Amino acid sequence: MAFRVGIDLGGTNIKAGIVNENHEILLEKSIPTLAHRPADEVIHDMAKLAEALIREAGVKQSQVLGAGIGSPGTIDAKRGVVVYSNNFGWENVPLGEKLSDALQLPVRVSNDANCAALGEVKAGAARKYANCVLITLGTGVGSGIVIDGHIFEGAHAGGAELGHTSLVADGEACTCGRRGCLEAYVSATALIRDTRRAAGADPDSLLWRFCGGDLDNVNGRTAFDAAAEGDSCAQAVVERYIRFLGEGIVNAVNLFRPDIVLLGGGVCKQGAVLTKPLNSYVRQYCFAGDKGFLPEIGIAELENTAGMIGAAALITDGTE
């Protein structure tokens, strides 16, 4: 038997695993990242946490084949090189080879985003697909894209970040410094920035009842409940995030064409409030529309594993 670790970086905790050859969890511990700190401080405790886990889970070493880790920004998977993080301020730090010393294992880095839809792959919503594409959509949006169940990352660093891809030119600011990027319109960030402008617009909506006369306390919740009860300036909110997000969608499915496409992150959980129209919005805006095929939009379904089950299965055995 053998195992892999995964670790999920994330700028509040690291979060890793020991994952098996069914790319289920075995053991997993959780410890808070402190990401101010140097990276090589950060590192160290990536490290101990690893070996812990394994010690923990009973594994020898010579059974755990290496260790792969998601890790926030652009990454150079290739070298393993984290190029730019803007949650650490990390500027191309070697993590991969860093921790392989540590270690004494292998260890592979791909972005977080992409781990999270390898995971889903190897085991969550789209385990009986070898073509995905995953968008998160939480204060960001990531996107991660498999081909052939392998991750898509582009010749070079920087690839596949469907979140920045421009959808309105000249359009809202973006956190990238650009204007008109997806993010800018279907982050929950963007859906709170949006519920806010429509609820100071129209003083006798209810969001101002659901974010009880405080828009400071508005959430990316706040509209779609809202919108449940029948008011119009909520419905116009969730229409209006929905047409964006489809407009995202089509043109991923008309970039890859994959099996199914995936929404993560916290706006998700709307479920087929979000994913009933957003497929027929695809069904009638995609290229070729239904004389072509068309992916399923569904929603992930491992939430807070996905990441650490994909940076697992960026170890491979060479039978993969």
Contents of the next structure:
Number of protein chains: 2
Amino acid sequence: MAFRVGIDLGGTNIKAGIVNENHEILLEKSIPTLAHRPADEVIHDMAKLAEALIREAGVKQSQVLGAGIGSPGTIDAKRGVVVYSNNFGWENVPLGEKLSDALQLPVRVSNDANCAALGEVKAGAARKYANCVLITLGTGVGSGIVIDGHIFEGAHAGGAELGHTSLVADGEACTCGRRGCLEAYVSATALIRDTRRAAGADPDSLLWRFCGGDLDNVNGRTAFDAAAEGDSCAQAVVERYIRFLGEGIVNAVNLFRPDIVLLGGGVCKQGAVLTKPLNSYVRQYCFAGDKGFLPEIGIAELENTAGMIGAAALITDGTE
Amino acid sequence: MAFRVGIDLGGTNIKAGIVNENHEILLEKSIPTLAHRPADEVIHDMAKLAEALIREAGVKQSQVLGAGIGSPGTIDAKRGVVVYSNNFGWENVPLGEKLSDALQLPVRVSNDANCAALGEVKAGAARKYANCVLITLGTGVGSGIVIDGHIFEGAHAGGAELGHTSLVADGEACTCGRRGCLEAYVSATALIRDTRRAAGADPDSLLWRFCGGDLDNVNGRTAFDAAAEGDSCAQAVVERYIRFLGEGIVNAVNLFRPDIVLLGGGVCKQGAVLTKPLNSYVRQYCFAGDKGFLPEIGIAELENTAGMIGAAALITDGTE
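Next up, the form predicted together with another copy of the chain in place of the form predicted on its own?
Below is the whole assembly, all chains and molecules, this chain first.
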């Protein structure tokens, strides 16, 4: 048996799992990241965490093929370097090399959303497929692209960022400095902004009931909940949200033509409320229409373990 | 010595060249396509053309590794099938297999813009690089993406279509059935439309002089010519054109992070008038800004031979 360590480096916690050849997590552990420490301290803790996992799982060091890390930020996967992470204040941190030195194991690094996509392909909603685009709808919009079973990174660091392709000329400001990016329309943050705006413009909307009369209570579910009760103001917010998500998905399909497009992140809990209209949208608007290959639109399955499973799968045994 | 045949299947002409290991065309020939004939007749003529080339070039059949075809339309490159070509009225034509049977040689097929991009990487403006995005600005907008020296097709037929990613929600109608695609803003067709509109709204514009007082004479140069004379109306058309082109390029960079982005097609003859502002635009707006890898924006070099050279390079000798 061979094992890999999969590490999900988050802004709040470092989660690590020891993963077997069937992409099952045998044991997982988590520690606080304390992200604003120097990088070396964070990496030291990651190494200790991985060593503890290997020890407690009763796995011999010789059975561990290596460790993969899913990290936020702009990653140079070829060199294992975190080129830039705004959350961590990191620039050009050789994360792969440093952890490899500490563990005396091969280490590979990719972006966290890339790892989540690979995890879904290995053991989640895309396990029947080799080609998957994952779009995570959270505070921001992450994306992971898997082609022929491997993460597609683009040629240099900073590719595969579907969230930062623009949909709306001169549109909403995005965190990246541009205007009109997909992230500025379909992140949970954007949905909350649009829900608040709609409620602010319609004092009679049910949205007010669902936020207890206080727009500070609006969250990523508010518009969906009020829309389900038949509120036309909320329905307009939901329809617009799905429409922009559809545009982003059609753009992704016209470029990557995966077998499946998966939605992850908090908003994806809406399930078929999203996927039913999105499957229709894709059939209507993809290039070459029904003459081209049309992927299914689905919901990610693995939730919090996708990143660890995908990170572990960055380490290949040479036969894959 | 080994040779390949590179075939550029166009709506008007079929051009074919015999290409050596240095990506040089030794001999080329061209015949009319007569595109609305049955596919078998077109393929028969392609085979005769390739055979004549091989014969006239004095190359032994045993020295020819195969033939590559750059074809318009939606191509399934893995199977060598033209899934759909609107120009030709073709659906599911097994072009690769049929030409291979006729020539008794390996045949590979890709989209024409993909082949042009590969040609530029092998022997043109991207020859120093392995990673290139080519955007052709003609009647439509084609795109070819080369990663690690190979065409990136996406997982299934109908990928790598940058021209059909949307930039403007509810924007200009595109030939693909969507609204707001890059093609609907930066094709020569779109430029002509916008030049006519601008002239129509400004009877004092120099645009009228450059089209001889007749909007039917507007072409892809008219706005650039009048802008160079200082006409503010034309300058606004050019600035808007470059701005949308910049948005499309930034989207491509945020996904593919190539070494270089090349512009091809008729409009690219404007040279530095395009590339100078576009290089600035990319530096300002790409994800992670100057912390990420920033490609150069340049102009394609090979013009009419890029397709043949790239098509020939679809045939590899196993060492590449």
